[in-house]
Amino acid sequence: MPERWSAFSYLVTNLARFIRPDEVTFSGVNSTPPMLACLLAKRAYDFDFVYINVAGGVQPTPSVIPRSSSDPVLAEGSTAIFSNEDFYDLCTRGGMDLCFLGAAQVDGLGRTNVSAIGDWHAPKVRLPGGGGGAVMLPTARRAVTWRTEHSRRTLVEKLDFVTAAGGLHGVVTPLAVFELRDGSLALRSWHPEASLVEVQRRTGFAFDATGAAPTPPPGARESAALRSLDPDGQFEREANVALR
């Protein structure tokens, strides 16, 4: 029997699969899954790409895999050091091919909320705010976000607040992978242990599922790369990502 594909591994691996050859790819603050995805892609895929991270690293070769995606170790071995202004400048000039950017809520049009949950004037939760996402999501050639929880409170019909819009290309959760198609998020695939019906039940917006199927399992090199990045399972335990 093949090894079970954990929800955490599914999330990281499918983020990595959005990376393309020779592209400039960025992972931001509080972004451990995409940080691991970029490092996984460097180890598992037979192509090169430029990896930039919020710690300032450009093509880094970190000596250890840090718990924080902002750790200065992610600048070790870099060919250059970027400041926040450099990220934004590169992005607005059209030089950023792929950005991994977080979101608290995502709607079916690919808009994101990282500002507030509930009424803006009396929110239940005040979130960090747009920051780089409000600049980079609409100006990057492609942006991809993720949620560690797949539910109707995170994938919503209507956002509590629209922080950023335009440029979102994909969404990855422990349950499914979505991609932008004809201006709306469409289902690309779902976790092999789940079903289309489950994805529909747990998603707050309607979506096109034409051509969707169970996600191809991780290849041997993808699995080996993730094990090398998280040999003791620390990241997986701390992420506490579950399929259901």
The other form holds:
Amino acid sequence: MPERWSAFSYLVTNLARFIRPDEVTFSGVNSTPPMLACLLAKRAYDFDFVYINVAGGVQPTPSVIPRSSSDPVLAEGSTAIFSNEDFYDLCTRGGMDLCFLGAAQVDGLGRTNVSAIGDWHAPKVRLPGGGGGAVMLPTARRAVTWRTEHSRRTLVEKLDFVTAAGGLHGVVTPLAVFELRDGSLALRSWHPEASLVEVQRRTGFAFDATGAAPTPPPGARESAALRSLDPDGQFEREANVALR
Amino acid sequence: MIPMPFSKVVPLAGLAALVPDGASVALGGSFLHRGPFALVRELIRQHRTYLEIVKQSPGYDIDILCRAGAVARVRAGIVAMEGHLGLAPAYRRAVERQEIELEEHACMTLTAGLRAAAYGVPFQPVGGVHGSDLPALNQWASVPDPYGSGENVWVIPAIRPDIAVIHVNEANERGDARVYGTSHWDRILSRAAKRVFVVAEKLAPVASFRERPELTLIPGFMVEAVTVVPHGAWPGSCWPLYEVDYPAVETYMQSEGLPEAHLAAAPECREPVHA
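Would you mind generating the form predicted in complex with its partner chain now that we have the form predicted alone?
Let us now look at the entire complex, which starts with that chain.
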């Protein structure tokens, strides 16, 4: 039976819910879900925030929603070009409030591996590499990641390699939302069609679940915004993500 | 009348011929956007080998060079075809089989090394990196703040590529070059490398550069040679002229081995190259 709240919508909507008023918020390369989350937040929420991205965009108004989250169209309508060195320097000097970063494995301390599965020197799978992670995760005020697969091989007790440390503020998967609490990832909420037991069964690290509850369903404006960003469902098809 | 210096414009094949086997080559752009892909393909046609590729976010370029066996070493921050296209499969295979050497960076540690070279100093501090396994892997040092804040900072040794190749929207025969949209990492690459090559979509009059000098990303005196390849960043994008040709990228990814048909279909083979 197909889920009532699609995994794709769950992922993008819950990433957007990490965005706060007036903050500088960044989406980078290889980051389609956070790019959509930032654009969704612009359309669905009443507050404003400073959206900057890896294409150099500062408060852009792209005429099309690109498949590549580094596409230059993401600077369209921008009144400045804030290039790569600019946004990294902004981050390391403490001016980046929220930064979305990719991860292949995440551990209970909110550290990430985006480098290799297996021994780094003789990898079973060579992963893309961390990009911004090692510099941005410890220096951004908050960093949030997503995983399209929620399993014991993606949310792990022990990383095969620590690409970036510093404590992710949040993690969103098709199944659940975690947030950093006292230096460890704690469960904030789970997909309303799942359960706490399912999250525990499918998560490789132990976590605090105090106060956790089913995730509030998407509001009408959140749903409408995502539909407007993905009218023919291409992003959802290409994301190829499922609750189970 | 200001005397006109000799033109730096050469044919694409001539530009590629200036890249020796074993050179350390920094490539501009990011993922599928405004990369010097025509030059990359020409290096393959000329059977270049043992190259070291330096780029924060390579993808198509490193992948096709790996397919051609042109690469010995990569210094990169993140490597992928991006988004729904996923990992760069030929690159991934080459690393997994240990056919090429990888120096894994964060994009900003690579940039710090390039900044050291650009600034003329042996190393460069970089923010962050704390808690990562990358310093141990690369034997990076950390130093205490000599001014007594108590903070420790990671320092990255200088990275000085032999050549930087930058794909630009417009250049002139003296080598001045400008881009539209983000400059990605091209500015620091052009300052860090010993030699700078430019691949331009088109030539523009020197007078137009004089009218808007602040738009010039790379001044001509730093540029050794220019070639003109309209659509040369294909199958990637070059803002605002053209978008990523996704069907061409997907066809490339579905092919095996040296992609002869893809190389033959490239714009530099289809359109007249003005020299």
